[in-house]
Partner chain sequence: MESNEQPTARSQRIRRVMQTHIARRLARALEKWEGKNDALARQEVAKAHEKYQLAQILAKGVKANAMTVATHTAKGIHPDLRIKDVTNLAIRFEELKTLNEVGSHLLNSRESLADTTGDGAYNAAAYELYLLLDCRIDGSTLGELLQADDPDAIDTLSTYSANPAAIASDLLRLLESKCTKPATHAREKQVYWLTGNDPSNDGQYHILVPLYPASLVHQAYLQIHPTRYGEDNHAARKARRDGKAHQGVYQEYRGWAVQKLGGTKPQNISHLNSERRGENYLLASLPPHAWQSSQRYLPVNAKSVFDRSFGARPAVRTTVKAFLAFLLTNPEPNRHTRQAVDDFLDSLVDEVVIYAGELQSQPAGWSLEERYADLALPEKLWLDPERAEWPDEAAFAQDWSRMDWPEQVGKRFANWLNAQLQGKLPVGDAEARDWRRVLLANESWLFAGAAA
Amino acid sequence: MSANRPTQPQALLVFPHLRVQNANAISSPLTHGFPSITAFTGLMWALERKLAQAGTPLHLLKVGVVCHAHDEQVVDGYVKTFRLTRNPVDQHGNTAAIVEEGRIHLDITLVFAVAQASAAVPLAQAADDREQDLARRIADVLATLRIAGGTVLPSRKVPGRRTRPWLALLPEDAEAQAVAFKQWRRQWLPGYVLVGRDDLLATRLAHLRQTQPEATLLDAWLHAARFNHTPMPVAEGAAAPGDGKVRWVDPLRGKGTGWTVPIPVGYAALRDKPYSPGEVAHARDSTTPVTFVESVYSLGEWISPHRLQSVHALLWHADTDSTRGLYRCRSGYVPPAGVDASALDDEEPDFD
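The structure of the preceding chain alone is requested, in the form predicted on its own.
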C-alpha cells in the first residue's frame, strides 16, 4: 500500500439497492448464509483498480454493506441443504458433476468511504453535480464486476425508493456530519447493517472461563454459535410448576441477541514468512508475495441503520499485521456502553 495513500475519507459513495444474483453464500469452511465481509473489501480494491484503468482514479478506503433482502438457495427442512445444479453441460452434452456450492440472491446497498486521488477527479465538484455523473460512471464500472461471485443485475425503479448511485461529501465538523448521517440512514431502511462484535466474543470467553479455565477463543466462538439450553431451577419463593416440567432455556440468548452471528473476518498466515513472488506455481499474481492462510472468525451483528449514530460505525476497513501474519477486516462500530440489547428493541426510531 502506498505511503501517500490517505487514511481519512472525504466523501461517501453509495450504490443503493443493488440486485445481486447467485452470490456465494458460503462465507468460510464453517459459516454460510451471507457472503464474507472480505468479499466486499476485495470488491472495493478491485473497483479501485478498475477505476484507475478507466481514467477515474479514486481512493476507496472503507466499505459498508446494508442488506435489504436475501434469498439463500436452500431446501428447507430440519437440516437445510443447498439447491445444487449440474450445469453447464460439457462438450458432449452430458451433465456436469455436482460441485457443492451455496448461492444467494441479494438486495444490498454498498457504502464506500472515498478520498480524492487526483485533481482530475474533484470530489467537491462531483458531489455538487445534480446529475451525479461521476457516481453513475462508477456504477457502470461496478456493474462489470462480480460481487461475492454474484452477478449485478440492472437496477429497477421503485416508487419511493432511491436506487440511483450518489456521492456526498463528508462534513469535517462532527456535528454537521451527524446531522447529515441522520438523513442518509433513512434511505437505508428497511435494512440491516453488518457490524463487528469482537467484544461479544471476549465477553463469551470470560463467561466460559468461569467454569472452564482452559477454554479458548475457539471454544467461545463455538459456544456463541449454537444454542446452549440448560434447565432453569425454580426461583426462590416461586411455586413449582404443577405439571412437574422443567423449563429449558439458553441463559445467554436473551431478547435481541438473535441478530448476533458468527462470521469470518479475515485470514491468518500458516507460515512465518510469505513465499517470494513467483515462487508458488499457478498463483494468481506472480509479482506479489504469497502465503497460505486459514480463516479468522469473530462475531458480527445485524443492526438497523437507525440505531447507528455515526457513518463510521457501518464501515469496515482492512487491517494488516504482517509480523503476526494477520490480515483481517475491522469494523468501526463501537457498542454503546451499558445498553441492553432487549431495550433497543423497544426504542422508537428517530428519523429527524
Second form
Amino acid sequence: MSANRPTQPQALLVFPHLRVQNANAISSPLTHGFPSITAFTGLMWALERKLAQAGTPLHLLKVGVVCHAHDEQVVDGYVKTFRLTRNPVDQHGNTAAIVEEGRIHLDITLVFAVAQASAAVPLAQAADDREQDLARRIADVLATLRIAGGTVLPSRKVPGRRTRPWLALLPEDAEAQAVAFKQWRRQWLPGYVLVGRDDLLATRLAHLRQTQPEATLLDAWLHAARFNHTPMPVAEGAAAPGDGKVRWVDPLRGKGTGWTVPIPVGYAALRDKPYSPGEVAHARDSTTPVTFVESVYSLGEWISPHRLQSVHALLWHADTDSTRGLYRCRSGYVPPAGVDASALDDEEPDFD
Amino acid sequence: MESNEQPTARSQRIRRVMQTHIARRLARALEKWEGKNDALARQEVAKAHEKYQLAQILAKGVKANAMTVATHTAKGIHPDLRIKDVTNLAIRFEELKTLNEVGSHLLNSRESLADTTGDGAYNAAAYELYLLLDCRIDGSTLGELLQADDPDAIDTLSTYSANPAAIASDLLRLLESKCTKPATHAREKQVYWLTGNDPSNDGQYHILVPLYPASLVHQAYLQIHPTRYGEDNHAARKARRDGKAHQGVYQEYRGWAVQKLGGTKPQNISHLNSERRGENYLLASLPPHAWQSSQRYLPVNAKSVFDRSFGARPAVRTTVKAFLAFLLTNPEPNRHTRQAVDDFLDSLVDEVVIYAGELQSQPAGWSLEERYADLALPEKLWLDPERAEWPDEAAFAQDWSRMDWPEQVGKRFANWLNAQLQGKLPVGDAEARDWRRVLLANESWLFAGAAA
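The form predicted together with its partner chain is what I need now, so please give it after the form predicted on its own.
Next comes the full complex, and the chain you just saw is listed first.
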C-alpha cells in the first residue's frame, strides 16, 4: 500500500483559528515560545492514523502552521521566567520534583497538503461539498488529539472570524494554483507563517568567518538569534544628527530582513545505528527500533501569508536521512533571489 | 614521545601535566577573589588552595566515582532519572556526523566539555576528577593511559596510595556507564518518528529518545550569559541608550527566557547545571503579535478609517506610492497592465484585511466608546463584529446580518483609493470586487443555521 502512495498533494485541508490551550512552550533545550515544528509533523501522522481507524482514510503529506495569536505563560522581566503550575504530591505525600514546563495558548490555522487514499473518500467530491462534511468530520477527530501537548478548545462561532474547516482541490495548473492561493492566504491574515531559513544560517556563518575564521555554526546561530546593536558613524558628507546622538543599529537586521528566529528543526542520532526493537529497556514498545538523539537547530522566519507566492512555501515535511542519522523537518520555502526591500513593509513590527 | 625516555622521566612528565592542570584550576578559582581581602574572600581563597591539591582531588574523586561522565544526560530531561536506570551518553563529538544544523557535532572532544551527573552531593568532586582524567599526554588522556595499565601513568598515583593500580581502577569507575544496558524511562521523552511514508504502518517508525545535550547547552550558555551580567555588554547597553559612541557591540537576546533545572538543588541535575545555578537560557522562537494593533492607527474621532488611519500605515503608503507611479506612466491598456493593477489592488485589499483583523481583535464593543462616536456605522459593523453578540445590541446585530455593510465599506475603500490615485484608477476596478467575500471572513457564521 505504501508503495503506491501518492507523493504529490492533491488538495488542501485547512483548520482555521484553532484555539490550543497549554501547548508545550519549551521546544528544546535551547529554545522556547512556539512549539517545535516536529510537534506538527507528529500531529499529522497521528491524525492520519486516526482517520484510517475512523474509516476516513486520507494521506496527509505536509503541514503548515499560521500563528494568529499567542499567549505564553511567562513572567516578563529582562529575562522571562515560566509561570508554573502547582503539581500534586506523590504517593508518599512528598512534593514531586519540579520539572519546569513552559506553556502557551495559541490561535493557529493548520494547513495540511493531502492526497486521496481511497476511492471511498473521494477528494473532488468532498471539495465540492458546500457543507464541507469531510473537513468537519476530520476536525472532530483532530479535536481529540493533542497539539504540541496542548488541548484544542471547541471553536466558537464568532461573527467576522472564519473558523469552519474546509478542503479545496489544489489546481494542477501553476497559474490557477497561484490565483487560488491568493484567495486562501488572505483568510490567514493577520497572522504569521513559520518557514525554514537554513540559507540564513549558512550566510551568517560565511559573514562571521570573514572576520573570525574560527567561527562555528553555533556562533553563527547565536549571532543571528540576537541583536548586535552597533554604533553607526555618520556617513561622510551627511549631516550629523541635530541631537548629537549616535545612532545604533544591527547592520544585519535592517529594513526588510524579516522576523528571523532560532528554531529546533528535528533530531540527530547520537550513535551510528538505532538499537533493535526490544534492546532498549522501558521503551514505549518492544517492536520499534530506538535511537538516542539530540535536538538540532536552524533558523526560521515568521512571514505574513500575503508575502508568500505559493502554497508550498508554507508547508513542511519530515525527512529521514538514515546514513547521517538525521531526522528533521524541511520547509518548502524558497527565499526570493534578490530581496526587493521596497516591496516589504518599511516598518518591522515591534518586538513585544 | 622520546623513545629512549626512562619510565620514571615520563612518569615525571605526566605528573607535571597533572600539576599544571591543577594549578590552572586553582588560578581560575582564585580569579574572582583577586584584589579582595574581606573575610569571605580570605575564607574562599583558603578553601580553594585546599581543594586544588592532587591528593584532595583523588581522595574526593574516589568517593565520587559512582557518578558518571556524560555529554548527554537524562537528568536534564527529568531529575528523577537515576544514572543506573537510564542511559547517559559520553559522546566523542568527532564521531558524530557533520551536519548543516547546529548540534553537538560542532564541539571538540579535546576541550573537556563533558558534564558529570548522578548523586548531586558528589558532583563537583566527580567533575574535578573528570577534568584530571581528561588531561592529555602525547595525544592520550590520562584516563586512557590508566585504562591501558600504562605503568608510568599508574606510577604517578604511587605518592597517594600504596596500591596505585587499585586506586587507578577505582578512579576509572567514574568513566564507566552506570547503566549497563541501554535503557530509557517512562519519564523520558520518547517520540515516534515516521521513517517511511505510511503513518499507519507501525513498522515504519523509530522511537527517538532526546537526551539533554549538557555540553552544547553549556557552550551556548558561556556565550549568552555574559550578555546578561557582563560589564562589557552593560557598558554597551548604556551607551546605546544614551546615544553615545562606543567601542563594541550591544548584544541583546529579545524575548529570551530562563528555565530552572533542578529547582533549588541544581547540583541534583549535573555539575555544569549547578555551575549555571540551574539557569538555562532559552532563545525565543515566537512570532510577532499579529493582532496587536498599534495605537497610532486607531480611528479616533474619525468618520472613517479611510480618512487617515489606514492610509498612514507604512505598507499602505508604500504600495499606494508605487501604484500611483505605475499609473502615471500611462501604461498601455493590455493584459500586463491589468495584471499589475490587479496585483496592486490585491496588496491593498490584503492590507485592509490585516488592518481590520487588528481592530477586530480589540475587546468587543470598542466602537461604543465616545472617541469612536463619529465612525460611520458600516465601518463599526465591519470592525467590531462581536458587538453584535451583546444582548442589548439587537439593532446592531440586525444591521450586521442585513449585510449591506460590505458593499458600503468597499465603496468607501474605492473612493479613498481613487482620491489617492488622483482619479487614475480604471473606473470600477475597486468597486467591482466581491466585497462581501473579501470582508466577510466568516461564512460559517452566516451559514450557522445550515452548517452547524
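In this text, rigid core is short for the largest set of C-alphas that superpose within 1.5 Å between two forms. Note that the structure is a prediction, hence the values are computed from the model and not measured. Numbering follows the first chain given and starts at 1.
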Q: Taking the rigid core as the superposition reference, indicate whether the CA of Ala176 shifts 2 angstroms or more between the two forms.
A: no
(Q) How about Met232 - superposed on the rigid core, does its CA move between the two forms by 2 Å or more? (A) yes
Q. With the core lined up, does the C-alpha of Pro190 move 2 Å or more between the two forms?
A. no
